[in-house]
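Listed next as structure tokens is one chain, alone, in the form predicted on its own.
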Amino acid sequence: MASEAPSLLRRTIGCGLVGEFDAAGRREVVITGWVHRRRDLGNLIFLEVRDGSGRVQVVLDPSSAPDAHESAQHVHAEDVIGVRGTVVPREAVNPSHPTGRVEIRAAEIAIHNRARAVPFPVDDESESNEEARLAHRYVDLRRPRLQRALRTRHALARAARRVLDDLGFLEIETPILTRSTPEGARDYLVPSRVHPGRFYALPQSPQLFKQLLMVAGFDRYYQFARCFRDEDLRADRQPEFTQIDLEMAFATPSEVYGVAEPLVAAMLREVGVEIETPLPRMSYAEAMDRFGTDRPDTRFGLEIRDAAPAVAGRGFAVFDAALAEGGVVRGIAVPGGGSASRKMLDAWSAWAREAGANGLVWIRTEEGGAVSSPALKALGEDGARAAAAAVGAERGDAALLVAGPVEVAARALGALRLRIAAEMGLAPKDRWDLLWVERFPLLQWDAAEERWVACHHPFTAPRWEDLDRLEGEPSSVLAQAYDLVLNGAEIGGGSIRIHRRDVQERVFRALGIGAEEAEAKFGFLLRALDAGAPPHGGIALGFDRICAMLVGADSIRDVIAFPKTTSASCLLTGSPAPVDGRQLADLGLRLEEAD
């Protein structure tokens, strides 16, 4: 029996759980959903129904079920139905569909909305303009990858909390309006209504608040933590995220490691990954020396290695000016690049300049034996063999070498490692390398504003043995701070915390933080340390990050429900967006015109 009316048949089944045991014993169910796909053959319409659970394919015949049959010649591509029918074995099997064995015979069919505006199809082969989807994302979110994205999520998060509980955690909430305490990205400023002139910020991280649950005696801490971070965006960032944050009362670097891992390692399970702990760990000087960067991907080789002693004093003039600066020639040997054209030679040393470095000397080693070089001339033909073999190049490969500061021939280097290998297909996709990075410098000198920066947040404890340089070499203090690295995309970062009023005040003094704008903007951190803190630690894992390498998402958009675009818009609500002037009135606020 047909029917417009609102009536409402109870699902019994999911449409992608429909299976062989059903048709076996011809089985009545009731499916609900939205239609997928509709074909006429003329005396039998097929509707494949699909929900959250998957599609099934309704076979409607005028000779058992006229009505709705009947009802049938009239829905569309996704109208929402429910369908009372028996599941029998499908005629044309289709093996590569989980439900492409069954069928469900309809006999009665419930049409509960038209969908009159939808605005491109719902199917995962088919590429809609991106703003668009966004613009109609619960649209967008009906397609089955989107669906197995957020699912995916899901069982992560169940999978991460699951490993947290059982290693004795307590999942703790903390503010979302607290007061602005910049960390390296601008706050979200929220103004206060009934303080005029004073303002909230939303959290870049639940830092301070974490490490005071830690002095009030909550020894083990976590959250699924919402953060804000008003600064510019690209495909692996949002203006509002989640990291899953947790910290550790008398805490080592090893014993956060100890939490992390198996968390991680559960949250792969989830995807079928299994990865062997403990995991590998790398100083900082040792990565940037081997990988040119603090997050190295560590599938492919590629390494940088010194060619300065092949080189030195051979008498080319750009390797003996960066030497005789303190600078350094390294380089990096590309396996088959013997035989690159000058076009990708080309782009190689472009992409290398991109990257900030001057320039690029290519040397190529044929299979043959001969070498050929922009630099042969300079280095002899002995020079230039010398070169190649000192960064690993053998017959049939090229050599790519930097010359200049050691920070800008690292990150030349480093960014055309992952470039070439991009390019050739160098990295497994099937391949998951975690690792540790540590041992990282406590402070950074930042030129632009003439002092000195920290590497990762002003509460980071330094080594306890270097803290006496502190005020005479801070270059020298190295951090108990530790990034989790995955695939070359960190993951993870965090550190062991100051739990000492002196020792933070002392840090303070080296970042140009005076005693009164310590007291102003962190005096209650300072008075909870005096109150016994313990020593303590943690992390905070980038769960969205985590989400899409997991799902083989190019961007994190693809792992959250409603997402911003790259210019921090919605434009699904068309956020942000004028207020009316009685809310800024009320606020104490008033707009002025931009010069």
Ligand code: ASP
Contents of the next structure:
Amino acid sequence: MASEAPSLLRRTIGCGLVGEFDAAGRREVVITGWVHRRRDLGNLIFLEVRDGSGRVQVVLDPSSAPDAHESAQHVHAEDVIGVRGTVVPREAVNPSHPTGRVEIRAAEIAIHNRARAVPFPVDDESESNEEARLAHRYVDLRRPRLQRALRTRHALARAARRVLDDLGFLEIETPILTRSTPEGARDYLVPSRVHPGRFYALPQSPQLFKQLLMVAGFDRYYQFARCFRDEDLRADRQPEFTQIDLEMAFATPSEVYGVAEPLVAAMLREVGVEIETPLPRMSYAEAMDRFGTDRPDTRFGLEIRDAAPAVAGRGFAVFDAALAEGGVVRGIAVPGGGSASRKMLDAWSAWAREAGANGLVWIRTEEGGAVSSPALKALGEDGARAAAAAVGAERGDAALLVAGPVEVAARALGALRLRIAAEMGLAPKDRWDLLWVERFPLLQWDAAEERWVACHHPFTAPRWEDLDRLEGEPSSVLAQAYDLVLNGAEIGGGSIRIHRRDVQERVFRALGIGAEEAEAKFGFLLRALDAGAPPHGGIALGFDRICAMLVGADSIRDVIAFPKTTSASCLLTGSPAPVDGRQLADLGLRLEEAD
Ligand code: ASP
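Same protein, different form: I have the form predicted on its own, so give me the form predicted in complex with the ligand.
Starting with the chain above, the whole complex follows.
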């Protein structure tokens, strides 16, 4: 029997679970779902039916179920159907598929809906353009890869919540319509109708509210917090994203680590990865020295070393000038680079320049022992060998050296290290290297704005022992801040906060925020700090990034149900969208003519 009318077929089992039944039992089942594929072999029709749990094969035999067979002739990919039938062992077993040992012999088919407009095939193989996929995200999301990604995201969220619940954290929501919380990006603003000319800001993070919750006596808070940052979306960012945000009263950094570590371990366990805790810790200074970045990928070597003692005073003008100006000569050793081609050496030099270096000096030590380098004459053979040895290059390796200011050399060598490792496949795919980077500077000089800015955010506490130097020697003050790094990606960051009004006022002053501005923007915080604020600290983990890494996705878009493009548009709904004049008038707004 076939029908176009609403059917009484009620699902008894998910498609992907059918294989778990004992096929010999010839059990009757009802499945519902989407037609994934149809194959018409003339006498028999095979349908693959898909729902959230997976896929199963259905056979339609005209001799035993003529009506069902007849209606299966007219179904197409993505039609929504129900099938009643009997589970039987399959003749052509497909052992690699979870339901590959069985099939359903259909007795009845109900067609719930025809899919008349399917913009692209629902499979992981066919390449269709990204714009079409985002515009029809509800179809794209049916693909097994994205289904898996969002299901894993759910499992990771559940694992994280369980850990936090067990550790006595309370999930508390904080406002979305609020005022600016500086985290270094532009705010998304929402105009107020009731207060014309005034604006809410969407939170860049719940930072100040979570601190207020500490003052309020909820001494362990967490939230899956949506954060909004209006940035030029380089790389893999989204204008709205999710953090696992937490805060603890009376906490030291180690106590925050003691929560974040089991949290991340529980998420990794969901994808079958066990890690050892406590995690290693590294100072910011060491990370910059050894890896040229504050988020080192420690899965492979290529560490940066100092070549200055080996090259100083040998008469190579480039190096001597850099050292004379207070700069450095540093480098990395590339294993096997002794036989690198000219083309490869040119590519490495280009990468170093792209990352800001003036140039790259290479020294090749061939297996046979011969040394070559454009600086061979200037350094002398002994000098070249000594420089290569200083950065750890042995026979058969290449040494790549950069001279210049310490930050320039760090950035260039850090970037070079990553690109060469990627090129040579040096980072094992199945390794999960986590570490804490700590002891960041509190402030950094913003040359463009000509003022000090907070490295983390303005509420981060300086190390108490450094506080006296805040006014006189701000660059020497370290912060009680820490980042959590996984395989070279920052997956979390936090700090111990300032819990005393006088200290917060001093830090505001150091940041060039005068008393009036501090009162206008952060008066509520200052008053709260004066109302019995406990010492406190916390962290926020980038949940989208963690999910993407744990499902092996290239982009966080793959773990966000409805992501935006790199230009912050939603191609599905067409946001941001123009609004009509009435709405603008209600808000007291008028648009200027675009030039
Ligand atoms: N609010 C910070 C951020 O979004 C995290 C924290 O300090 O807890 O990066």
